[in-house]
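Presented as structure tokens, the chain that follows is alone, the form predicted on its own.
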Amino acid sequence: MSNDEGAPVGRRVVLGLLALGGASVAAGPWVSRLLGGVAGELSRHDPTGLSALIPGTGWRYYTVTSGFPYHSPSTYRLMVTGNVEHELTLTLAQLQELPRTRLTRDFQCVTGWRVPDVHWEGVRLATLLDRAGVQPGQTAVRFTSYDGTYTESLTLAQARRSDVLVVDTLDGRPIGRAHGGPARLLVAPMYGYKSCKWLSSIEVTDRLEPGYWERFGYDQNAWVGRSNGRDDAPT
């Protein structure tokens, strides 16, 4: 597996497949068989190359923009913005100095496919929330990629859980650009749109702001328990 390899999925595709993974999850694990018992058939037939992101297994690449943006680790900058006492901005290897925490987690994207016992390394989003002390009163947490576009959001008390994370290491390695490095979000119980790639910004806000899938109509609390059955969603 290659982190930088794969055509970018523009937004038009990406929401023909999240309709598409959308359906095959209400209807149930049918569904998903059937979707992978066409795949090699279409496959065959279709010069795009698109087929190949049928629900199945292996990651899936997606980006809402022209291309996979990209920040040299060098040049990388993160910041921690917004109702907080002292606002920060991180270089990668500042961030890899904080307290890190290894989870070995599945990804699931709401599409239908899972990668299995992933491992991430990075640093609890908890504790570049402390680090910047977050002002009372404050519920809301804003993350902005630096494609340009992408955005996501999280309450407080979701942001403060201990499997959201920052995390720049995926199975051992450094994350690639296509995975969304230098740096990338992480909501370990959630489906796979929450976990912003291309962390630019985390903004401490008083209000909860829907990111840009909920503005398309999907959840803002995407626990993936209440779907696929196969994970416990929070309470």
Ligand SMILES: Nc1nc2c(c(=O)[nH]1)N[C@H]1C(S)=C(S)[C@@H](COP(=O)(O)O)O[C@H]1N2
Contents of the next structure:
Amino acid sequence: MSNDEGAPVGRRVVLGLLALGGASVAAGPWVSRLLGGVAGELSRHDPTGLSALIPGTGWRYYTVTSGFPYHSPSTYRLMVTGNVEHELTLTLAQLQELPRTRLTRDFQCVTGWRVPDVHWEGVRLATLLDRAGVQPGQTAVRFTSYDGTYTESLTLAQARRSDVLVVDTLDGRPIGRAHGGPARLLVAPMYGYKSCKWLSSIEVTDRLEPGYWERFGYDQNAWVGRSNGRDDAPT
Ligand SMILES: Nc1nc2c(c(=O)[nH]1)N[C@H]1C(S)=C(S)[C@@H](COP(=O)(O)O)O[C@H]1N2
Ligand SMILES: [Mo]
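Can you return the structure of this protein in the form predicted together with this ligand rather than the form predicted on its own?
What follows is the entire complex, opening with the chain shown before.
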């Protein structure tokens, strides 16, 4: 699959470039122009989300594409497909009729930012998998975004955890466009990159495929560490 960002530039490199951008003011106009171009390029694609820090909330809005796609609650569809007994295509209303569950967890990006005690509400991924009926011999689940680029994946065992949800509510409100609404994945025990925004399909497969960031070397098993004493340990 192709990569929107062109060259496989790791986020650490990108963060370094942003730091350089900050130094450009002192370095003289030509350097400034050069780095300004780099910064402009970065903020347009904004792979780090740094240019979209939301003041006062701790959130950053991420998108690896050039914008924030959106489906309204009436045009949104979620597919459960692949090696299942009955493929599902759910409207948002149909998704919301399924048994619901709530979860309050810190949300943490692998780059270091964290939002404490985020309240999420939605449907367990396991519930959706059970409704579709997973065929024997399957081992993995692949997620795609309707941004047309982002993908993620989990083992079937990870996907069946009770803290892995398809969420439509964030802190008591419908999930808006920037946070990946009307519905996104929430893989609560793992770093934020597992939680695919603008979720469009859930595909059951017999082969684990690396997700978008995993093709750049990030771990498939993205368990949040215990370093701060608050995170869930992997099980
Ligand atoms: N479709 C899509 N999903 C995505 C991303 C993205 O760029 N595109 N970024 C991921 C990363 S790295 C993080 S930390 C979270 C950020 O969620 P937020 O934008 O709601 O803060 O979304 C994840 N899901
Ligand atoms: Mo992230």
